[in-house]
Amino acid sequence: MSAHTKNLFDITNKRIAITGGAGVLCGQMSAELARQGAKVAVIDFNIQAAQALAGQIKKDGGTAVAVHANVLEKEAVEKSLAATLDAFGGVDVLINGAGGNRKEATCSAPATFFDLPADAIRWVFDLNCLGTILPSQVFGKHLAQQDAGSIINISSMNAFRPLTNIAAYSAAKAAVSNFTQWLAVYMAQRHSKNVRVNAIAPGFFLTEQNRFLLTDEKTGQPTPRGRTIIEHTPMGRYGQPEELVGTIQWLISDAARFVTGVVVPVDGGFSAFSGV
């Protein structure tokens, strides 16, 4: 790789603010950015575990900052953002990690899609979309008036292909995709022409979240959901965490400088493979 293709893909000194900073993905990409040399501020709603990553980044000779925030409050994302000025002097980059679902918004058995409750799938539309949408106002804002910056979003690959079970999830995340595309033309057009928007949609990940989903908690083995969507990833196996960290630095470097709008699959061939 010569040079200047380095160069292209140099992210040092970028100030990141990555919501959900402290989760099993995006605190991967934390601590992975930090390493390429950018300053990341940690965003979460779990304070103890921001703190915790963002004093191992500082241990390992990165640059972070630990930054409490409820991503649907637009005061508490907005002093988030005053926080993260405070500490790196600007914002070059916002990353909208903050997402989930909700066993109560899922329809596996006993339970039926006619009997979901209002609440919870409220709960999941709110965290996964709204909590996109309100970082991208208040960060955004500051990013068009610096004329210069990135956003990317975390959509699924249940934008792509809805899984069984999860509707609630399957649409909010479509919804996430949709408003990327939407928010990369209005912010071009109405805006800034260098501020970016777009979104990566992992595939399969084992975190927290789904690990008892997708194994068995008592002998480690692939639960029949599990294995089925091993069948169906082409490279065989679930993603690693830092294995989305290559896309982002793309993304958010000037690599990426004329790509706006899209969503990237990062799913081993999950989204490409038809079945048969």
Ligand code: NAD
Contents of the next structure:
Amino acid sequence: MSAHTKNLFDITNKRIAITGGAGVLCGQMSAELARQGAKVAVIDFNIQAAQALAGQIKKDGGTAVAVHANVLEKEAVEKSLAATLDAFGGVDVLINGAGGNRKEATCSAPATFFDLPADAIRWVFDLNCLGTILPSQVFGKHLAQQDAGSIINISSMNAFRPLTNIAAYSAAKAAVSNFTQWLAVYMAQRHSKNVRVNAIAPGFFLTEQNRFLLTDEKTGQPTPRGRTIIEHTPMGRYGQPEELVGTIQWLISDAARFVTGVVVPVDGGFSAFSGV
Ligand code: NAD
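Form predicted alone done; form predicted together with nicotinamide-adenine-dinucleotide now:
After this comes the whole thing, all chains and molecules, with the earlier chain placed first.
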């Protein structure tokens, strides 16, 4: 390997702001990116969890700061940018990790699509769409002004083809993928050819947001849906949260410096398999 190739994926001292950074998937990302030498602002409205994680990262020799913000309030997001700049003197990367689904916006045996309450549907759209767009406005403006940086959104498998039952979440993540492409083009054409915008689309990872769908609450056994997912994942298992980090690191690093506007599946082959 040439010296050049060896450094291609280097993210040492990259200043990364990650919303929802204290969650299951993004918590792992925060910790692992810090282990790779990045400085991480863990932005979350669960400040206790963010502080605990930032504390652990520092204990492990990394650099992190916990920042409180609700991604649905622009003023709060602006304060989180200021806090990140204060802590690290700049910011290079925004990861829009805050997102998720809600049981009340999901079809189930008693609840048909026709019954889903507007409030629950709006909650899912707000968190995933607006919660990606507002931080992209605030941090994106800063990246555009400095003419460098990168934004990474978290989409989902259901953005490629909707998954049964999760009507609102599928539509909301499809919007996140669409917005990723839109913003990539807008940034490059209007503001900076050096600000890239991409997304990852995780396949199936067992976390708090989907545990009620994949595991029987009483017995802990896989639900029929959980079994179907494994059967349709050629690699035959759920992903481990740390398995998202390599793709994120690639997208952040110079190795992806000509990559913008893509949504990369990290899914054990789920999206490639027709089921036959
Ligand atoms: P999680 O629920 O464990 O973490 C989400 C974090 O976001 C939490 O720490 C929460 O406090 C924070 N948060 C929620 N609302 C917020 C708000 N308004 N402002 C600030 N912070 C807020 O979720 P996760 O499973 O780690 O998912 C992370 C991302 O990956 C989400 O966008 C999710 O939709 C996506 N995703 C998850 C899966 C999966 O299998 N778990 C699959 C595909 C995509």
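Just so we're clear, the structure is a prediction, and the values are computed from it rather than from any experiment. By rigid core we mean the largest C-alpha set that fits within 1.5 Å across both forms. Numbering follows the first chain given and starts at 1.
Participant: Rigid core superposed, CA of residue 59 - does it shift 2 Å or more between the two forms?
Facilitator: Superposed on the core, residue 59 moves its C-alpha less than 2 Å between the two forms.
Participant: By the 2 angstroms cut-off, has the C-alpha of residue 237 moved between the two forms once the rigid core is superposed?
Facilitator: Residue 237 C-alpha, core-superposed: shift of less than 2 Å.
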